[in-house]
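A lone chain, given as structure tokens: the form predicted alone.
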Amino acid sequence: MEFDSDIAIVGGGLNGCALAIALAGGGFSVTLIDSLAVDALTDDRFDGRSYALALASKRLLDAINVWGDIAQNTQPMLEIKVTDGRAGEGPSPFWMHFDHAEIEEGPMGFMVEDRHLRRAFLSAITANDRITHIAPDTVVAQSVDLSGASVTLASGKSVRSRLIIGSDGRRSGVAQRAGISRSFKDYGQTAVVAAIGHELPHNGIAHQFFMPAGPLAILPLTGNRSSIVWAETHARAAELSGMGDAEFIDALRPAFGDFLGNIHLAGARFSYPLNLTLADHLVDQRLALVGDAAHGVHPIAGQGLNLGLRDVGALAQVLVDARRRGEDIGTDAVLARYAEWRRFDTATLAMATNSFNGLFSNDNPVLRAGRDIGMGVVNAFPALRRNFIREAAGLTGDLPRLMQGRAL
């Protein structure tokens, strides 16, 4: 049987960009379909949209060569503060503080905008001839049989691979046409983001601050600059998303405190409901799952795209080596390695931040009392907060190799 490309990536995003520049560093031939535009992918302008990227992903990063294009537009988080307390009140006495210099490897993370992340994965998908980029077009049905795998296109187009990767988003068409179904938890809250521009320099130090409603996170920007994820209630948060620039920020004001002087809005705004919901299988014949398509957490960790960057990783891995060894890379034993490695990762956070945030986002002044004591008691300790300081930096459990900085 004649194959179009060894794997087919269904979904352009930053999970399916990474994976497809992965998978040709480790010699496969992949198809990459993408319903945007390139000239989409391309576009310069600042948007307010940023990742926070913790260590382990700025590995992986630079061991797949996408690093050097982005990295003089990186802001390195060297602190993070979490507090609790209530809008307009100032921060509880009970708080946690993470430095970086705490741990030998560097930086905890790193904030990067989606523009400049994009566009170096754009390249680097361009320079590779092992990468077939079909955009835009999107896939109208999918196949399998003991051979391989098909996928037909909106454009009437077909590709003929060994594999089927689904990286196409929370409500993947490559899981619902495979018949895999999903768990589903809606938070009852919608995040508001935005960058938010401010009179004194952040030092580095990324902020969460627990409110009742949900947590406001200001993550730091090349310059006097921030990214908010403001999660309020679905109400509050449509009342947000439709006041003009000016009544936004005093809205806003409250809940950001002075620390940073003078604040202003530096981007566009984006609303999203947030919500858990998690694929009930990983993997089907000849057909992986990542990212999204996977796995959908809430923010308040912002751990979302390194939890679909550990799955590039993990995938990548088992490919790689499967090939090496001569195996079919779309079997059922091959594709479990991958499951079977990725899938209690992925149950551990989905359930730490549903966890936290069930903690966290209420006013109960029991549980209040209790976490308060609880992070004073994780700032007190130096053995603790190094493990949460690696936990943040994405080093903790069994690392996939490439997120080690390692080749495959």
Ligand SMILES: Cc1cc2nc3c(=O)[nH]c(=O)nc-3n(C[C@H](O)[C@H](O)[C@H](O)COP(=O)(O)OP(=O)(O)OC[C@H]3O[C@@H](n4cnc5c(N)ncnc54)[C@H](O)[C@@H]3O)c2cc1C
Given for the second form:
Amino acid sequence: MEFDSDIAIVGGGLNGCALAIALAGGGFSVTLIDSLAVDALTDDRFDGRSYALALASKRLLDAINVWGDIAQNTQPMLEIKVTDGRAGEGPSPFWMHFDHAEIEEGPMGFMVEDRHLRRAFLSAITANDRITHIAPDTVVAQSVDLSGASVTLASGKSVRSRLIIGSDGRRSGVAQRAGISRSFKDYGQTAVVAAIGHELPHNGIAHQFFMPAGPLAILPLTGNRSSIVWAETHARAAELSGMGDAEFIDALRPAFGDFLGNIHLAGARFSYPLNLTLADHLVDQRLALVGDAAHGVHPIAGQGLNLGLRDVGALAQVLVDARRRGEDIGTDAVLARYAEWRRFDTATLAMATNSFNGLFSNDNPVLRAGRDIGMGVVNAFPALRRNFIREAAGLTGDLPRLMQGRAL
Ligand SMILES: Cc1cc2nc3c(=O)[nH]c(=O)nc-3n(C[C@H](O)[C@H](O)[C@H](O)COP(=O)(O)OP(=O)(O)OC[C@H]3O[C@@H](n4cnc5c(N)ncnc54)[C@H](O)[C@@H]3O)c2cc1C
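I would like to compare: after the form predicted alone, may I see the structure of the form predicted in complex with the ligand?
Following is the full complex, with the preceding chain placed first.
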């Protein structure tokens, strides 16, 4: 039976794009399908998110030759300060401070805006003749058999491959159609995201303030700008989103503080409802899930995309190794290696961000005292601190070759 491509990737978000480039680099032919037109994806108003890319993710982007295109638009994250606070009261005296100087590998991560990352991915995809990019078009059906898999698109086209990869986000249709159920938890929070301009330099320092309603992250962007991710109750987030610019800055100021001088909005505001969604299985017959389709976590630790890129590195490695051994890449035995590799990491991070958010997003005096003491303890012990730093840099666990700075 003839195949259109070795692999069909459903969903050309950041993880789908990264995976297509990695797999093409490993010698596979790939069809990448996304519902959205490329023009919409590269529009500045498409997505206000900025990502804290861990050092390990940076290495992967370097290894698939995308980093060179975005490097000039990234801001190294040199320090992270975590503080327990209440709006209007300023931070509590207990805080954790992580400095990249305590590890040898370099900055813990790099902040990059969605638009820069997406444009770099899309230009690498266009230039790669092993990748067929179909967008806009939507996958509406899929089927698998012993020798291969097919997806059917809304346009009537169909693509036959050896393997289908679902990178189609938190509501993954690929998973649904395969009968993979998911666990879901609504956090009752919405993240308001915006770029904020400020008078004073941030010096590459990221701040995480824990407020009772939810965390506020202030993450350094290039120039005198920072990205905020402000998690609030749905009602308060709707109020904040409805405010005029000046009113919004007035509401933000008590939580943000004055350590960066005067602040103003440096772009549009975006909001994202926050939930946890975990697929019960990462693989099925001739099918694998990556990124948010496999696990959508709380952005509290800025790890969602980093976790997805670990899937990308792991799956690309498993498939390339399988082909070198002469195996059919769509078989259960091959896909089980990927599922086994990623299962533990996914479950631990999902549980960690879940309990972290529960522990910090409330004003219970007992929990408040406990977490203040906990932060003081972590801060006092260099070995504990270094562990956190290596975790934030994505350097712990069984790293795929692409994240070790090695070839696929
Ligand atoms: C406020 C906020 C801040 C964040 N900050 C960070 C951070 O600092 N660091 C970090 O690592 N992560 C962060 N994340 C997480 C990160 O944004 C996500 O994990 C990541 O963007 C998920 O990418 P994805 O490609 O897996 O899924 P998505 O971005 O959801 O992409 C899915 C794609 O599939 C397409 N699609 C869906 N169905 C179909 C279909 N049937 N046919 C064709 N195409 C289809 C969609 O059009 C879409 O383009 C943050 C998240 C939020 C909400």
